[in-house]
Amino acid sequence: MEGKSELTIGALGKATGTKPETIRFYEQIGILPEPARTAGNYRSYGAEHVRRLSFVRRVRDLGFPLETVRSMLALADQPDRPCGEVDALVLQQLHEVDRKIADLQRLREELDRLAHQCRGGHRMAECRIIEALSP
């Protein structure tokens, strides 16, 4: 991207794996600057938005709301602050990221409960799976 100070949004959307709606919609939001714009009218993204999505891509994919994201961005606008608020926030992520795991984990414990109460070949009618899910 260095010597690249203009991209189109595709070449934006390239450059960090994300599609062009998406990032219309962090400009909506305000989770992206808005870009200049050319003499066409057409969006002119820079270094910095490439950075910036860049980082938001990454925080996105760890998993944090869109509102995590906002403060992260808010926090790391600001280089000489403390970073204990982001360590706080990455515990809260992988506290949630835990009991989703243990939530996930007790599904796949009924599912295979489920899957073992099958003794195939049978009718419908005579089916463990189907009678263990009705009420």
Given for the second form:
Protein chains: 2
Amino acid sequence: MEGKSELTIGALGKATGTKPETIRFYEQIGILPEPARTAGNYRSYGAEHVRRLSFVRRVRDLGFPLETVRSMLALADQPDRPCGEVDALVLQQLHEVDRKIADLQRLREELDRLAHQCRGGHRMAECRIIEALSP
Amino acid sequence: MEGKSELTIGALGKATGTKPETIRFYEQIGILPEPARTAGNYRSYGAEHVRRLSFVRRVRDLGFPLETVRSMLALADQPDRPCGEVDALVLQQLHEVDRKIADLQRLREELDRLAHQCRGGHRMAECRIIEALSP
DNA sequence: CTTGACCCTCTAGTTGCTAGAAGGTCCATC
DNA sequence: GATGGACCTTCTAGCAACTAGAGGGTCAAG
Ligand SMILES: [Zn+2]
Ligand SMILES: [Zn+2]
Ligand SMILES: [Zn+2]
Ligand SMILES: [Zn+2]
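Given the form predicted on its own above, produce the structure of the same protein in the form predicted in complex with the DNA.
Let us now look at the entire complex, which starts with that chain.
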């Protein structure tokens, strides 16, 4: 028994860069399994929880919604299935990010044009920015 | 009295590309003023409402939060104030969009790398994507 | 034995809408 | 004048993905 792996929720949080509230939230919506409890009713996490939560965080940080995290976890838990579905999810997310970038670049153009309409120093009544927003 | 400008909420919606629910919501949070009512208790809008809601939509479509819309409306209502504040808000939003684009481009890189790890055709147990997400 | 850091549950708030229930109004058609 | 359907009214709850707070319990150090 060389188990150093009994973590409180705060320790798990530090180990994975997640706030305790978020961890409880993930448990509540079924993303993380309910952990064991100590005598004092504290949640008690082990190495497997660290792995699973790290996975969740990595996937979330890549911008996937929690529903997709859920799917990925379910798939990852079935080692014999073909992996095409996971790979498709990644490609889909890549395309979505591409779309968002394109949207934001169009937006940027518009804002840039707008910003050049006026450099301040007017009364609101003559501000070209407000004018440009008004039609 | 050549007033053709008595719009129902649905007509205002069509005129501005906004759903009635959203218009009521804007009224509820004080972005739009309460309109007059007809005998049958229907909201009744005029040309000024069309102008104001169009402004709101333009500003929202540029990605500004409703709080900023609120500020802009308040400023625009004071024609004698200097316009520097509005102009600053636009610049600030421009910078924020730039930041978001940069963030998404970094994300895109990561996803692209991830997507190249595996092209499907494996068992989950050997999927490099899952591996790459797991450390 | 008390202090302070941590933990517990439960509830409500955030942003910007969107959807539904349960009913009222308007207007055209029969 | 009755009926139908499109529209309107209010109120309430829901979405994502957390975050924050109240009101308490636990634990280890000093
Ligand atoms: Zn100017
Ligand atoms: Zn200006
Ligand atoms: Zn592969
Ligand atoms: Zn694979």
